[in-house]
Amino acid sequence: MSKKLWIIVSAVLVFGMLFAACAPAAPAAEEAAPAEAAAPAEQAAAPTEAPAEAAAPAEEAALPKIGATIYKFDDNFMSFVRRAIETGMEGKAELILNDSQNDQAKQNEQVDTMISKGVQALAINLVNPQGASAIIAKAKEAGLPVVFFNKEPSAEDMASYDKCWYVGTRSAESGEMQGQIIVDSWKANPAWDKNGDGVMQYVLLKGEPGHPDAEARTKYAVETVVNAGIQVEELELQTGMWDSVKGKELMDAWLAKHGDAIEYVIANNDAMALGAIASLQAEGYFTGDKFMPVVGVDAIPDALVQIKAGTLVGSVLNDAANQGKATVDLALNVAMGKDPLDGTNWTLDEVKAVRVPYLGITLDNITVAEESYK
């Protein structure tokens, strides 16, 4: 090859190499395309799995949201109503439950908060029955149904709002039944009239002043005894505010003042009755022949133990399980826009109230009360 031709060939080769280096790599680009497309493909696949993962939250969101308050969690009887409500709402509603700590102002604030959280119904155990009007006004402004339970608003308050109901008892009934237990036990035990004067000297532990149950139990228990032809003398009547500690403190003071002149202890509820029993035991009662009859209301488990032990004459079953159930039934129905009694066996009276019946409990029928807590 001539020198001239060699130079030309070399130049062509160098130029070709330079051109190849500068040109785009087509095959590489073709391989890159599927790799870049993989990300959108994966993203597109993701939504197909989302509905399965979102099923549980969607199911929860479908449950009605119900806001509830208990006047105070550490009330003996209300703790059983609360348990019944929590159990009854489980899996059926999103329950927002508040302890109002016996403070009406706090309860009002709790209602405001629950409304702001979008509840579809309210279930309210009032701190003070006089506080009903303020809560009804809040519910009415929000267009929410409200079910009061255990502490009854006035008939006027109940009539002021068409989306307002009550679950509780007929207060007079508990007093009448307690009175009948007193009558039967007094007549069956003549020795309880310790001074033999034919008169029952009694002390009475009253619940919260102004509370419908406290007022009715106080009135009708004594009235039933008198109507049965038994003469009575009231030695003491003071409020123990439903509390066992206060019940004990009052009984301590009364024993110091009256001693064995007291012939019967009547308590508006079992908590105060249990407090009185603790006081009496500290003074040697319920041992040997030293005895003092005590009667309560509610028939809570601790009281049933005392009935079996012979330190509590009897009580009146305040059906916590069914009060809780009725509250749940009504609240769920109205939260979903149904008739409050839809699918239930409850009935409403003239003031839109479901009345759960009481039952007098003594050793003779104590198993009925025990079964109600199972």
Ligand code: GAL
Second form
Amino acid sequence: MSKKLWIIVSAVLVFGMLFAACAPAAPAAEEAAPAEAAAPAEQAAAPTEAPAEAAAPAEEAALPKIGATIYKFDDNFMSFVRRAIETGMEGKAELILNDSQNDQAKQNEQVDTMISKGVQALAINLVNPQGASAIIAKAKEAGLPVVFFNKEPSAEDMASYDKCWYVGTRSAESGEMQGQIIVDSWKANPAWDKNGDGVMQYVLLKGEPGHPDAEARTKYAVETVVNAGIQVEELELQTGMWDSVKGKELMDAWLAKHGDAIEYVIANNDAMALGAIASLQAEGYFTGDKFMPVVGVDAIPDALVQIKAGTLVGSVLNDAANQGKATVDLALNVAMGKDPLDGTNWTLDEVKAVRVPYLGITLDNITVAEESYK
Ligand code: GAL
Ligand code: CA
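Switch over from the form predicted on its own to the form predicted together with the ligand, please.
Once more the chain from above appears, this time first in line as the rest of the complex follows.
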């Protein structure tokens, strides 16, 4: 109930008690339902521009206007970051949130529109990591601060503008942690070397080429395995663009070509790992003793279900909740002209980036990931 309404209701009650012998009871105050957070699993195309629930008009004027983009709403992991941003901005900012539909030109137009609507800060999940310079140019011209998140701009772009920041992770860390899960599981299961040649024959589902996370995960996962003294042979490496359907299609083709000669499936993210698992299940894997190890990154809830079922060896927690929170904290601060870290515990590195840590997840510590995605 709004303050105004409450005053009116109170006044009516007082008058009622003063002037009537038996005033009717005031109707039970109807609690305003909290704005529903978008269901993360929902992949349906949302309107290009979904302004956050309008606050009461009187309060709205005081809230800073923040313009945000997500590179595409139809990305499993990003739907959780998006939810964290929407929740974090509730009641604190007037949020304009755009689905850039995997189109950098569209995102650039969305930025123009948001600037013309008078936003005080931008929070941008780039479509192309190389798209930062064009957006920085627009922000500079309008004198607006920008917080990039999830897709890291180059160090050069970051240095080109003092009012831009980045919220993400240290990409290499996820590769190293995934590599460690592969090493530990391979050493614990000698039977996984099906042809007994002492070499791990693997296939790798890569994320978007040129994406810092995809490049680093691919490099460091394999490097960690090799550094642990395990010989490897790459049977296949292709991009599944972070996508489940593409992951399944690639795995279908690879299974048809190599079958059980594949001894490990390394996926740059869980969505593609889930696609590979679906492909394997269709070929009768994970029943009886037909098995092939699969590993992912993100530790999204659907992947945790697979870890519990024994179809996914492990994953690496990509902390969507905290990446969303840091994005909100920084964007709110800079929109109000404050220091980006004001009132927070985050720290910035030499390229003005907040790095949220990853965590390797297997059955042993799965509750940590479950809690994080609650
Ligand atoms: C990565 C994540 C992927 C995908 C990508 C989008 O950090 O692991 O699943 O969401 O970001 O940029
Ligand atoms: Ca082998």
